[in-house]
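There is one chain below, alone, in structure tokens, taken in the form predicted on its own.
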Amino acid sequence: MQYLPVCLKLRNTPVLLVGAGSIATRKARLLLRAGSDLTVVAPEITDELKQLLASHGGTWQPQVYRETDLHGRYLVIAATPDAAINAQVSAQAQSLNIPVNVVDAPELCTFIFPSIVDRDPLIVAISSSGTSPVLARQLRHRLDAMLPAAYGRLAEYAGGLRSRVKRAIPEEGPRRLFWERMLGGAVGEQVLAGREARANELLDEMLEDTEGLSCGEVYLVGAGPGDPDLMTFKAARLLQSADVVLYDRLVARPILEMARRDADRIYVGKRRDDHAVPQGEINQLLVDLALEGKRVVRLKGGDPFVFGRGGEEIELLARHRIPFQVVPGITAGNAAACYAGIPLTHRDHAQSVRFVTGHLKDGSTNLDWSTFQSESETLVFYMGLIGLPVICKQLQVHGRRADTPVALVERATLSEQRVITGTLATMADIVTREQPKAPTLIIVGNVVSLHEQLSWFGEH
């Protein structure tokens, strides 16, 4: 992070603007919005700036401009169409520990201006870091298109009342819960529609009742594959309110960087014969948690409960009548052959689709070999690269053909994606050549055959 954005408070504080044309006028709008006391330094000034600078009550001084005018600044832009006069002020403000920004010259600011989406007293603010504003702006204009004009009444809303709830909820945990159901639920849609009213009588009655405060929740969120847009709108909302994130060794580091900064990070992933947290112990931990007031996101890779332990983990859950919401993510399975070309039923194909863990509980692959024959049946093979030489050679002894098709799709929807294709007779040397990872997934059958054909994620 090349930047650390804040949010400065202007209001009567000295700032000055060296540079009086188009983009100069276009700072000095946000600087007079925020309330700074702006002086302009410029031989020349157009109508628009000087309109601005009387009805906020800003200075001009047409002259050009002199170290002097930096004493006493708080903040310093240069928006000058000369590249000199603009280094100078950037060098002189720097030498005086003063933030200054130099117009369209990343390399001489100590700060930057992002774009803005305003609903004040409700600001977002969007930044490139100086590398793209355009792509910053057209960010801005989605965000614009997306946030309802009425959230800044919301935001004024919620701040005349922070001091009210926190004497209400005087614990932190529990006031965070009610501010987000609150912010969410009637009360928050009820400003948003304009009836105040309303909202205070169903605030009134949420501020009666603040005993469900006390217990936490538990959230188990499916990550997906490992490509944070794969994500749902729910599991990133969830991520970024919960209090607790215990992860997995699966879930990639920019999804759980979207979780909110202040949370607690718990590792608790395993590896075949490495767990570094026992799941007996990972399912007491959510109990615990919970009924410590925590909103905690049970984090996995993939989906919750395809292959991923949920089921066991809702179930110490229920009986301790702790509440918990399961949200689904997209399965390995479905990503592995969606990024790989491969369609997992294909008329011509497969009409069916079979997922199985390539690895029981106890490490062994005692499956069902017998009912894995189907040709028109596709089998994906979860956890299944140590066992991968006993799972070709099972599916021939049972009657598979040595020739079907086999895929190795290995850290799935990722950049360094790679997809590894041989046979039921050749895979097991081809792995010993090609020395995959984990995670990767094996996916058996003639759909395999359309991969180079319809493959467009990477290099094959």
Contents of the next structure:
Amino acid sequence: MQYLPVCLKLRNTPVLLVGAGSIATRKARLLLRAGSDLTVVAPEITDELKQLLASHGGTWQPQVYRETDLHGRYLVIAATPDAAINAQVSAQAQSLNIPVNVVDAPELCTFIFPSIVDRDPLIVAISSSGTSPVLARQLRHRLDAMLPAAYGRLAEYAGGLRSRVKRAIPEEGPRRLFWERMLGGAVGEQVLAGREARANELLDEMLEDTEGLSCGEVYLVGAGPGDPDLMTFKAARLLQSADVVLYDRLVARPILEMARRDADRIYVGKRRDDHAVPQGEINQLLVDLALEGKRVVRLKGGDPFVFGRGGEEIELLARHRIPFQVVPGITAGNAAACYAGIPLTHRDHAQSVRFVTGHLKDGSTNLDWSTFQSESETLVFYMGLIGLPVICKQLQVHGRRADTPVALVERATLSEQRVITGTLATMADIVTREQPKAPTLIIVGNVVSLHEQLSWFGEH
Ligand code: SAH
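So the form predicted on its own is up there; where is the form predicted in complex with ligand SAH?
Starting with the chain above, the whole complex follows.
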């Protein structure tokens, strides 16, 4: 991170603005809105800025900038048309350790202004760390359109309740749960709709009955195959509300980083000795954390109910009557096929598709190979890298043609994605040579022949 975003309290704080043209006027408006004690130094001034200063109680010093103007200032902004003066202000402010911003000259700044979505008292600040202000502005427009204008009112309403809620619910965990349910539920909706009287009634009811807040909740969330853009809105929202996140090695780091900064993250994948945390231990941990009142998200790669043991994890929760939800995710089979340009079904090539586990113990398998004969069925093998030679051999032994196309998709949807193709006859040797790294997915069937044709424009 090149810059740390912070919110400065500027009320009645001495701030210096050097320059008084149109850009300086824009900055002055912002600084005055934040209540700063603003002094503008410039030989000439726009009428607009003059009026602004008069109505907000700022001062104009009609003179050229001098170093002494910096004394006692908390913040300095240089916005003159003269590059030499701007550079001088920057150097002198820095030597006095005063944070300084020079308009349009990131190299002279010790802080920068983000783009703002203003729903005062709620403020969203967006910065591209000086790399692309236009990109930041575009993002601001999108957020602006997304956030109801009344969000500020909701923040104000919540602000006015803080001490009452603290008294009613002294414990931190249940209190956060209360806020989440209150803001995201009926009370929040009523405030946004401008019906505060009704909101107050509902609020009273909520505060009278805080029983349900002592037990936590568990969400079994499908995180998708790796690319964070492939998560659902619901997955992202729940992840951001979690107190604790349980994850394993299939969950990509950028996805984990979407969790709240102060959320506990617990790794339950393979340990250094290569042994996974036993499933029973994970199930129990979910129960224990929920009983402590925590909001727990168990992140699963892909979809929780596709080779994810999601069923086992919720069984114990159901037995303990702990509220839970399962959130579907895009399974690796779907994602790998799309990102590799291999349609899983196709009118000419495949009328059905089957997801199969290729996890073969000791080279043997209890898969019923005789049911895999159909030429018009696409097979998708999960966990099949080690068993690949056996899979290719058994499919041929049981009637699939030796020249049936096969694709292996390595690290699907991630920037390192690679697609290796061959046939049932050649694939084992090719994979030995290419040494792909987990996770990988194997797709078998005539649809794989479309990969060449459909993937050239399919760069993601
Ligand atoms: N629940 C997951 C599957 C878990 S089983 C889902 O729905 O996707 C683990 C297997 O999934 C891996 O062995 C691999 O075969 C496959 N897999 C998961 N993510 C993958 C990825 N990004 N690329 C290729 N295969 C992946």
